[in-house]
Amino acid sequence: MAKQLYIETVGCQMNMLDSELVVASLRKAGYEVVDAPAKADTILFNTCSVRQHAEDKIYSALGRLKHAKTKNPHKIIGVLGCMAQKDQKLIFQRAPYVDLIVGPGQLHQIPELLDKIAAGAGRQLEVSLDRKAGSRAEIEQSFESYDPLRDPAMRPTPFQAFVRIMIGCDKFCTYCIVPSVRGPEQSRPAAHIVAEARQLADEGCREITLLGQTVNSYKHTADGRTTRLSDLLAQLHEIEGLARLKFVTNYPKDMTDDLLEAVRDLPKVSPYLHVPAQSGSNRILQRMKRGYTVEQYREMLSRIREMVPDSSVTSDFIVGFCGETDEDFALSIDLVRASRFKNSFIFKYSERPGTKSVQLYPDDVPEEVKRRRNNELLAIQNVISEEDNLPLVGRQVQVLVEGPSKAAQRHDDDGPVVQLVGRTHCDRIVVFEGNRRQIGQLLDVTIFDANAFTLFGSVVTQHVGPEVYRL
């Protein structure tokens, strides 16, 4: 009788990627999933560590397991990830019920572990070793993790899906718990991704996402060539059946010009860039340690517009950040209202345990005026956004149909025709009625009204008519 499995996601498209990658390692080893911890022998939590409310949810959910666990002593509870990477012991000392803590460099292991487990062999930790703890080589080893099995039914849709194309980061930001937790920066070969691709493309995949913490620093060396981003990019655009190619998140500094080459000259390739700023102070952006100025930042954009100017450029900002005062605050204001990105993400800065900025600088910034920046930030973005959508109406664009809209899901709807959701070249999100058959296809829609987050419009039926925009 098959095993069954319940596993929840929390974080970036990375943890994503990497609950798929161990859901298809348990499927072979004899693993069923099912859609509820109460149905499940085996719970698996896949973790994030870049903010205290995603770890705050997951010992949350773990304390509610606490009397499944006594109830049922042979249910395994398990914790993956980021946070398992950080926290490690104190996990087992927090909720001491869990049987199972693997960090991210060790997510091949967890068949193994699991049957450990059930053998009786009790508690199981595996991590990666602490930046510190021995030579590079031996730390890149104990993060290395790569496995080429894939799962379509946990992608975001079966016709788009994630490759890691890198993993770690040597940036160090002061904020940021990834280059502890995810290790050093490691590029993959690009034969093992270009193999990837392809095989993703041959199940009827039409659009990849290329992942790393800071993707456009890929670059890997083998026989005495050095492969960066943009010749990976002109590799993967050769392979037939993939019809869209994107990169996230990329680092302001290593935006260089061959890749915005790339970007306009590889009609797969699109021509959406994800670029965060964090701070349009440079005061700020020096505490942060993020490693250029805002008039680095501002030169970098004037190159984008300038060599692809139909591109869409997205950022992420942090308000609240230690002794970041209204001058500075104003500072990131002037930026957003300059640049007219697409969207962007705001997040309220909070301190992380082992990260520098902790070590560094108080966490000075009341509650109360991190929230009321937050808001007021995003306003902003929300104006431009709308601003840059509403010409949009009128012109027609070419979306990939992602499937039902979250209105029809919600709405429980079944039928034949139905709201349909996808997205343009530039990840815009389009909401059109259309039918079932035409999830996973590319179509051609006319825009008819838009707001800041979301264009509607109406397939269309004849290709005659207005240009189609790369937007």
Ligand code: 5AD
Second form
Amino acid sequence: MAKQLYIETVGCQMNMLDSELVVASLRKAGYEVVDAPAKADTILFNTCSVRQHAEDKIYSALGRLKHAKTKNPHKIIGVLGCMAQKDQKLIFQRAPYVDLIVGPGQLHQIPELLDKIAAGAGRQLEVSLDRKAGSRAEIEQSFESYDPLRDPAMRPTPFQAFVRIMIGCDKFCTYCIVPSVRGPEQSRPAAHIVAEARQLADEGCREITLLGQTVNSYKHTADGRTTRLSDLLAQLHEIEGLARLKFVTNYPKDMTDDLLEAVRDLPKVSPYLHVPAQSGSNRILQRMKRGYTVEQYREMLSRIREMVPDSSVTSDFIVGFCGETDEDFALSIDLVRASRFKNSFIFKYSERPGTKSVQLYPDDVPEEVKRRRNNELLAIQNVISEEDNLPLVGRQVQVLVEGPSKAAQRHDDDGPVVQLVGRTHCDRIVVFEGNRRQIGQLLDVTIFDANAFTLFGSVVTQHVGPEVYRL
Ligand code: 5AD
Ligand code: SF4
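Starting from the form predicted alone, produce the coordinates for the form predicted together with the ligand.
Expanding to the full complex; the earlier chain stays at the top.
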């Protein structure tokens, strides 16, 4: 009988992709995916360490499984990903019934490690080297990724896929755990990426999102020729069947003109750029070691607006970073007001053991102040998001249909005509009524209402022309 696997994923898109690859390898090894831990004999958590909250959630989920393990000692419980790399043996101490700990660089070993555990070899731990534990080459080698295995059933939708173009990060922003848990920045060979994208397109994929912690730092040299992200986009643009190419997350300093020209000139490349600013205060940016000033960020933004006028830009902000005063925070408000981001993700600073900021500065902004600043900045951003969505009312956009909307899923609506959800080329969410057969198609939709987060529309039957497509 097939072994039953339950996997829960938290964190970023890189984690979603990692889980997809783990599931693909386990399906090949005879596992079947189930939708609840109670039905599973193998339970895996793919974890995130970016903020304390994400880790707390996993430790509570593990706590809830203690009883299940006592009842059935053959259940295998595993912790994968960033938290596994960060906490390592500590996880066995906090949750002694965990059987498996695997870092992001060892995920390909999971089928073999599970076999070992099932055969009675005891608990298993596989992680990468610490970033200071060897030469760069040794550390790079210890962070291996295995990308070609895919599982269409685990993709966000069968028409969309993530493709990793690089792993790791070398920027070492002082608040961030990513460079330690995901290892050194390494770009994948362009030929591998193109081959993977071709395969996905052959399987019916319409949209590919290229992933990297600093995706626009992508650079790969082979046979004396260097491929930048802009060159890679040009190569991927040639692939028949693909309609949209997106890439996240961008690092402000690496937003070069050649990349903006690619976004401007290649119609399949979405005019959508996620470029986190993190703060509007130079004093805080310097403490964060972001490597740019707010003036440089604004200059980059004006270049984007000038070269790709119809683009949407989104950002991340951290509020309550060490030493952030009301004046510093006011500068973040100024930046949000001036930048007119499509949306911003706003996070309260969460101190991460092992990062530079812990050694350098006290985490001195009270939780209450962090919360207030978070709410205030979000409210300002939401007003802007709504203001900038409203002019789309009455206009026509092109939507890649992703599936039934959340409401349709909640109501278990299984008729052919349902509320559908999709995204515009600019990554705006659109909800409209349609037929299930339209899932995966590119449809023209006229917008009749909008709020800060969603556009509401109806499907157009008459085609009006190409100028609508980039909204
Ligand atoms: N505390 C709060 N937010 C953080 N981020 C990264 N590290 C931390 C931290 N220690 C945020 C940044 C980043 C996003 C993915 O998470 O804004 O862009
Ligand atoms: Fe973290 Fe900075 Fe790297 Fe982004 S660029 S992953 S915030 S260290």
